Amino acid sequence: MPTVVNIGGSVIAPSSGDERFEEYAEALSSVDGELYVVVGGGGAARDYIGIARRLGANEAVCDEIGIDVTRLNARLLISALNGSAYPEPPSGYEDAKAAMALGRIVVMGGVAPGQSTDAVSAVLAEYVDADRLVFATSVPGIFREDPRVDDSAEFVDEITPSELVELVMKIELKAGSKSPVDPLAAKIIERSRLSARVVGGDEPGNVLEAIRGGAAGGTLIAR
């Protein structure tokens, strides 16, 4: 059965190197079975971003930029990964299912714009019936509240996808606080009744263990 793989791009990409994209490329391509990633655009499209807003682009434009940035960083892990992806970063769902024909992994970055990585992951889950669902995030799961403002905040082992939309909403509700799943992947999970799990991703190993099933840590989302 297909897995889909979130990671995000302050995970992927926390700077301008090319050691991490090395590292998650050894860890994938030790998987077996489908796999499809889907890449963050991480700091990078945050300045891009905040560049075309200065100079007066509109949010659409601005969603565009961002889109592009993760399907460069796409292409980066493809380039590491050496034959073992598809040549090209899938611009859709349905291209992105028509490229695992050929039995590599298949990468890809955004698709449309007003859909993070996030709500990408969950829609590509859903239409490939991926029995996995990975986020790998910038912190080591789920907490009650953002840990990167609250060092109080409370760790979450296991959570239900109606309780993760309920938690997600409040925290991005929230100013300067941001959740490791976004409040539109979160009720993607909850309609198709996916299972998934949000592990630390500064470690590729994690990640790989939650990939097989083993016992990766992270936040359980489950019904």
Ligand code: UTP
Second form
Amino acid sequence: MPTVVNIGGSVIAPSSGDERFEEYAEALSSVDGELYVVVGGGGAARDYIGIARRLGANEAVCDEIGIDVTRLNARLLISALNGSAYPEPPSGYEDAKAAMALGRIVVMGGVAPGQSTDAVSAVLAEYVDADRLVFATSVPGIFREDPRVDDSAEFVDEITPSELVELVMKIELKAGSKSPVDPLAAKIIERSRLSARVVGGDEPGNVLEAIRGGAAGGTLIAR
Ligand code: UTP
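We have the form predicted alone; now please give the form predicted in complex with uridine 5'-triphosphate (UTP).
The next block holds the full complex; its first chain is the one shown before.
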């Protein structure tokens, strides 16, 4: 029963400080069964990408820099997991699956330019035939608008993958708005037979509940 969990960079590394890494390590190490964790880059990735852009780097190079930061965050979580994790972030899906043979938690970051770790998590879930895909985000689930931009945004308890694709595209087209699951990840969820849950990641216990199949107050994406 493989499970893939995506932890947004701004969730696991909200500012300087290591508490979130420790809290997540404690929660994740109590999970039974095959667990893959994909970690985002958060504010540090945005800062490094911003500097690279100002220095004249092209977008593909900026993406590679973003990937490096996601891998650094993955390494921090691996350190916090203290022996319960495979010691290196795998650099691709095949390596991630092979790493699982050791029976430890596999933690990785990004893999290729032109996407985010949301898409990495969705492809990884397809690749390892995961039963469960959980997105731990900085908002409690999916809203019809971006709640960080629109106070009256309506919360969605359950949504089909094709409705999700439509909703995410609509949110991303509005200036300044961002969906908790990006369009490419939504398309991958739609083409696969995956069901997924989007939950607030500020409480690692909440994410643990979602990993175990609970609702965790989030949004269920299912046919
Ligand atoms: P994130 O997945 O953290 O992107 O990867 P994000 O959308 O900024 O995440 P949030 O806002 O914290 O949820 C950070 C950056 O790394 C590059 C991209 O440039 C991305 O914006 N990246 C990541 C890739 O190019 N490929 C990958 O596979 C992963």
